[in-house]
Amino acid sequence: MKRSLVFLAALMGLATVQAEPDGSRLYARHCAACHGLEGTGGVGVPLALPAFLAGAPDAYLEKTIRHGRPGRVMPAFTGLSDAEVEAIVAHIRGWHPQAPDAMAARVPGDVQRGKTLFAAHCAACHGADGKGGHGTGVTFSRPRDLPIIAPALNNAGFLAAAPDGMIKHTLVHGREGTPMTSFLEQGLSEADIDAVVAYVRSFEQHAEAPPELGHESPVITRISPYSLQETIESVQRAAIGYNFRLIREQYLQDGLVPEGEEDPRQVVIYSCNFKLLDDVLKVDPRVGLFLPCRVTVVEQEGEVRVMTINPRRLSYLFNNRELDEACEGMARMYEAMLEEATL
């Protein structure tokens, strides 16, 4: 009986150990696609940089996972448990085990002086209003010799996660392996650095907020007064008129049913405006998921419908404010094309 109790206790202990979250697996599942399996970066910043981890408290990493970066690429992982977040942070910390000492929540400084210094020393990379560098961080949207895009400093997620002491540490020491150099080496005093920190903290008054989804339909739809074939030809002419090159025309069910059994009343027209494609891919390569442009023409119960995906809806899912602007322009272009095709 005694042996049975000992064995049962051992099994219970083993189950407890097994139930603990695996940080490496959680990181691979939730983080590696953007930050790289080894933390070398990609769409996301390189997390394994020693200079980054030397100045990033664990609390900063935890809050970044929780809050994300509203309006940018980094989402908020609200569905993870506290234990799972801590496990991911422990995995990241494994690349540089020495965590920084406790950092001051607030650093006093002259905000107006900081604004002047920010314009002279920070705005070229981080933007005049702290909105961050252009692009997402992947090599297609930045110079290949630039390992990281300057982050958005006026972002609500960043400001909620980063204590003033961390911002000051970055300014004092710079970030080896990135374009960020020490402000002390640039000739600024500690009082100057405190002023810049105070100015960055002032961004909290007008920090970038999450984009609103609103009531956008996932599909842009128009009713055509023409026959199916006339509508297809009209869509093709409209696409050409907006500098789209026709790629192909195929049945919607192509490849989904045996050849010859496709419904001829459901047709997809593929086309591409290569300048538009190049411009938006530089903003965010993930936009390739819904490009080139596809217009579907369907005849059902005597009515011909023309449909295309709504870029406004998709841009919200991608969480990139710069992409929102590009997708707004794309949506207006698609609406104009469909209007012209169904006049």
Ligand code: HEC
The other form holds:
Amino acid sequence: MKRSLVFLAALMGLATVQAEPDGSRLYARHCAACHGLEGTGGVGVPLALPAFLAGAPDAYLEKTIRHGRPGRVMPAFTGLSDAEVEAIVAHIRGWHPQAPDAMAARVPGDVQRGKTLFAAHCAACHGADGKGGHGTGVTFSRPRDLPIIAPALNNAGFLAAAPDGMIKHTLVHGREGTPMTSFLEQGLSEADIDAVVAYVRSFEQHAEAPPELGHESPVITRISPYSLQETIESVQRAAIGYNFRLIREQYLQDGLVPEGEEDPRQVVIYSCNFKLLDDVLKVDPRVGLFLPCRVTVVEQEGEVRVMTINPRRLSYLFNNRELDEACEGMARMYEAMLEEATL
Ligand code: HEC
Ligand code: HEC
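For comparison with the form predicted alone, produce the structure of the form predicted together with this ligand.
So here's everything in the complex, that chain up top.
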């Protein structure tokens, strides 16, 4: 009896070790929210397009999953095992089983000439320095100029994943079903295309590192020299001065404790600057998670503190450089506002 139990346990252990990771489930869990369950695209670009998969080696897909796209929303999946990454790639490959032949790591070309050609033919969509179109994928950032936003090319994750041969393939064939069309058909010669590829590769020398914001405090705090009531009024005045409309004022414990038992020395002031809200929602709708602006005023041991969330620190969680810039502006405004309220 005991022996058969041990045997059974060993068998089960073996079964969990040997079970193949399920690529379709892993894809649904880690990728579908952004790229669509069927790979048709969303916050992320479409992955199921035959024109994309015909030119993307499996190693490119693997490396993209591992490196992500720093500052361009696509996260780096460092916690998945090799077998799990391979299973996801096999699932994606299932949409178009024909993988391209091995692609050249390097394509020699005239970088200076490539730079001129890039300015003339690519910058309008991919940005002057290859930092990508405004927004990402197919659903972010409304209004927008293109149905699919051009990815960042000066991105460390992209450059680490894409061999030159793949970039060349993309330029020669374009990506049918996206705004990216064939440059051979548009009249560039193969030497021109090689020059552009060499120029795109040269971005590697100054691919931007994302800002290090992990050390930022999640909360902006100021000590007020005034009484609780004076501070509340002062915060409201400062907010109005920064074009915030006051929405409401309530106890921090509202709804958390029986009515009438809330601590009156913990107050939250809700306000909204509609222009700011509109601007940042266009960049990344996920800021909705920490807007409208909430300023908390608390009196503790005779000291009045004024606090608000730090948008810089929250933006850091979203891996979106454009949002980082918008949140930097927002954080400065919050700091100035609290400064003024506690002057
Ligand atoms: C009309 C806008 C437009 C122009 C012009 C354009 N592209 Fe693109 N490009 C795109 C879009 C959109 C995509 C994404 C396509 C997709 O989702 O598969 C893309 C994809 C790419 C990719 C693949 C990137 C990746 O992450 O897989 C490369 C490389 C690229 N473009 C290079 C260039 C270069 C170099 C030029 C100039 C010779 C150029 N593109 C011109 C819109 C454009
Ligand atoms: C939070 C959203 C998000 C998640 C989750 C995500 N991606 Fe992405 N992915 C993106 C965005 C956005 C881009 C385009 C980056 C750009 O615009 O520069 C991208 C780009 C890619 C590309 C490059 C496509 C091309 O045309 O070259 C691949 C491949 C990819 N993702 C695969 C995956 C896989 C596989 C997963 C799951 C393991 C995943 N992504 C999870 C948002 C996401």
